[in-house]
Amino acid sequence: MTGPRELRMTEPLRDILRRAAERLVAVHASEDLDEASLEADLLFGLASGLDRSHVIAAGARPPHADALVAFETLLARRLQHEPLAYILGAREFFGMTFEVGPGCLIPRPETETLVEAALAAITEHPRHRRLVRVADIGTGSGAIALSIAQHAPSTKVYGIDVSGDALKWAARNMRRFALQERVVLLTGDLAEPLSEPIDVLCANLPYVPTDDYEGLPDEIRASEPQIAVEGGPTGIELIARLADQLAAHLAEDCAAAIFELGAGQASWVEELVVKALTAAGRGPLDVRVHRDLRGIRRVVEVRYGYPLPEAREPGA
């Protein structure tokens, strides 16, 4: 008599993956079928050692028994809300592949807006032809710090985090990209570990208010470190503390402070940073707000000491 497993062993891979995608949609209500199909392909690729193009090409054939068993194990983990990036052990960010896992925040696409703003601030800094000192506060996996170091060779980058677990991932990624000579990882609270003036300071600190945190998807609350997501009652408590430290750690003549934040927080963060730098006598201040691909005011940047933009000819 033929059993269920034997029937599945003669079934084309594409049918197995289609049913897996449908199960993922049923469990993860926020996913659509296209997204779930991608996840199923990636999980089978991990189980079988194939890239996605070869998984798709093998769709008409039954899968190998060992690959199918491994896939079902991985699929069960995903159905239990374990983040896909943790299962795969990696996440793409700013054209680079970062190792990630329990203990560090998974890089999000919207954070690329912060990296783009930082790279522009570095390129436009008066010292960009010599050395621009950069700090990434709350570095986590190192995605921001290492992306900046990789794309801006004239930098010395400090990655700081209070979590030793997160810094272990940052160190792995630093070695992965061979950036040990230009990136320094430090353990400590916000900007306190810095011992030299910083020209461009970036921060993707937790900014989700406590009440909103309770309503986040299960896979975030159950898997990713709460310390990297929840930002306190208003969501900007840590950002406010860092704003108070800016004057002590930014270069006096010319610097930029760049913060990622949640929807609706831009005006609050702008006020905090402007107030702190004005009280320290820094200025005149140039405030810029950068929107992410969804149009959300995602990044607030405050500069001082930069050259003024060149005057444009009338009608140019």
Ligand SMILES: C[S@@+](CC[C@H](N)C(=O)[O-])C[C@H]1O[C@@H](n2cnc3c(N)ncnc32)[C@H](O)[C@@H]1O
Given for the second form:
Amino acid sequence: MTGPRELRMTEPLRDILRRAAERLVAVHASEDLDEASLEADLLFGLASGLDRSHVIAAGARPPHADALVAFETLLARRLQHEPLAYILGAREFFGMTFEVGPGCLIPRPETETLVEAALAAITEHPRHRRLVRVADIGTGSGAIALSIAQHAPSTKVYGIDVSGDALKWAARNMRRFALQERVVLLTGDLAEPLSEPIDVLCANLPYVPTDDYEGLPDEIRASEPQIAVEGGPTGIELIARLADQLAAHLAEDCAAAIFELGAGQASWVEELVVKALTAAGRGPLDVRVHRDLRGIRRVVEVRYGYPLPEAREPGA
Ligand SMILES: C[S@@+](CC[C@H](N)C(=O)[O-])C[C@H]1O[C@@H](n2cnc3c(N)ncnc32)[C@H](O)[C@@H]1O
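Target state, the form predicted in complex with the named molecule; input state, the form predicted alone:
What follows is the entire complex, opening with the chain shown before.
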């Protein structure tokens, strides 16, 4: 006779991972077994030092005892609703692997819509051939600031956050991608720390209304910083305050301001930004709304001073 522990030690890895995936589905009240299988593979990969293809290739054999013990510890954390990205210590965003952990928001796929809009605004800016000055307000892990700096070499990028804990992650990622020469991280409230005019200003500030915040999954509320998610009673309090600061920090001749928002907030934000820039005499304004991959009006962009398409330099 063999005890339960010995029995498990002879169980092929693929059966262990399948049972783990089933437990993840049950505990997270999800129906997505494929997603849970991916999570189980990634957790075993972290426990064993194998990449996913090697985890799958090793499926027919029982795993090494040390790897199995380490895997069970990681699985227990995930079953307690700790976000997968925090356990793995990393999240893919815009084709780059960002280090993440407690203290910073895990970058979300919909934020790539904002980065794409920002890169277009940079490429089409008249100063593109020289240097475009960019600001990312509420930089968190640095996902937006560093993706922009990596993909648009003719930029100087400021990443600002009020949270010192978040900025530690941004600084780690800045060093990871060796972008210290063109990225400056600043602590402070919204755009206040900026000391030079900005050509393209981006912001993914917290925008979840207080009442909705209470209804978010435990995984978000218990792990990710509230200051990174909850945006006040209407959700757009911080965005409204930043709209009022725009004219003081955007270049007078030509600039773009680009905001990520929640579903149903685009018209409000558009109105706020247009009102603030019009009151400061900026214009004519070119307002664009970008939809994310789910079709949600996710990003509002307001530009002024850009040349008309036919007046742009060839190849710009
Ligand atoms: C939704 S997270 C975005 C993080 C990152 N930019 C991203 O897209 O993954 C919002 C960030 O704004 C920061 N924040 C909140 N209030 C702020 C304020 N008044 N001034 C500057 N940053 C603020 C939070 O600390 C958090 O890092």
